[in-house]
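Quick heads-up: it's one chain on its own, the form predicted alone, in structure tokens.
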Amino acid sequence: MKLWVDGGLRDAATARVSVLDHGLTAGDGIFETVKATGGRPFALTRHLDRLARSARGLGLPEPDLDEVRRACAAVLDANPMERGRLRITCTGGLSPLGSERGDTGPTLIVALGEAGRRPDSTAVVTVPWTRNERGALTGLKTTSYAENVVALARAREQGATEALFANTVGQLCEGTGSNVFVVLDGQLLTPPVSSGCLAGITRALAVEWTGAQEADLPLDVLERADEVFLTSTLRDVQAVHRVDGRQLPGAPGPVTAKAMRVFDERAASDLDP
């Protein structure tokens, strides 16, 4: 396996990043996960646009997107696989111990791993912790992911693959690595980005392609929704058959099944929508 580190391909076994990199010592970094099928990335332009937005929001130098594209192409060419998870990471680089960022410039890493096809439906749980819709990192895709690690571990303990958060005012927000949609009284709805959720790439495409509407939703909408589904880079559109102890029999329901079909068709027809 070969990956890209600061300007060139390296063997995964020998690739090195400093132990004083701010991404390691302070979680100071941004990233994107891109689905790759047959060596071709999906929606790469949208992912790189968001990478640049996250860099600006975190105060990192904006990455050279041409270099990032070259790095992605090189890693995909060097590691042929049918379905992969392409991970682009930019960190604060070599820095003093503590929160202050150094001045040596950022670190760029691009890596690739195998990614299996997800099941058509899954189980989710709600967790007692909240997303802060007014936080400094809200809306940024950063490497500060420990909160998600804890929540996902809770979900796994309960036989689920995703944990869903409310925000600080009790509204439905997002999952650890996904956005959430609900069908309520025949309407397909998803929380707005003002709820504190990440502006997911798959979320945006699902909204465009299905006509879903944004709406502020209380967390307990999950107790009443006729259908629930998740969107993310590697899930695409995935139905939910259980929320906590509530079963949603027949998942995927008709609205979700249509969303799954439309997404698959549109994604197959345009790799960089």
The other form holds:
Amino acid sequence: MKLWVDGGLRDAATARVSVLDHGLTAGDGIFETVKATGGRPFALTRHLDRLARSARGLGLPEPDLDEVRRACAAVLDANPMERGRLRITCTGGLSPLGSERGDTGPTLIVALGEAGRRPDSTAVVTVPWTRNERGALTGLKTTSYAENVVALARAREQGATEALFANTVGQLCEGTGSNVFVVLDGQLLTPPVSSGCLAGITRALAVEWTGAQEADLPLDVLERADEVFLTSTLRDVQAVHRVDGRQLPGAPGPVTAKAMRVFDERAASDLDP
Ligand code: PLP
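Hand over the structure of the form predicted together with pyridoxal-5'-phosphate; the form predicted alone is what we had up.
Expanding to the full complex; the earlier chain stays at the top.
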């Protein structure tokens, strides 16, 4: 496997970043996961826009987006695969052992792995920890993911593949790596970005393509919703058949099935929507 680091392609087994990189010592970095089918990335422009937004939010120098595009193309060319997931990371760069960044500028890493096929439906659990809708990192796609790792492990212990968070005022927010939609009284709804969720790219496309409405929703909407689905780069639109102990028989229900169909059709016809 070849990945991109230090301005060129390197062998993954020997590629290195410094042990003093601020991404490691302080979790100071940003990233994007981009789906690639047949060697072609999906929605790369939107991912690069968000990468630049995350850099600004974290006060990192903006990555050179032309270099990021070149790096993605080079990594995809060097590692042919049918269904891949590009991982673009910009870390804080070399630093002293404290909480301040050094002045070397960020390190760009682009790697590629196989993307498995997602099942049509999955189980989720809610977790007792909250997303902060007013934090310094809210809405940024940073490498500070430890809380998500803990929550996902909790979900796995209960036979689920995703954990859903409420925010600090008890509203439904998002998953560890996905956004959430519910069908309530025939209406397709999703929490607004002001809930503290990431502005997911799949979420934005699903809203555009299905006409879903944004609404503040209490967490217990999950006990009443007729249908629930998740969106993310690697899940696309994925139905939920169990929330905590509650089964949602027949998932995907009609609204979710339509959203899945519309998403697949539109995504297949436009690689950079
Ligand atoms: N929310 C979080 C916390 C995420 O990490 C992700 C993606 O990894 C998403 C939502 C979904 O975003 P996207 O559709 O851009 O993959």
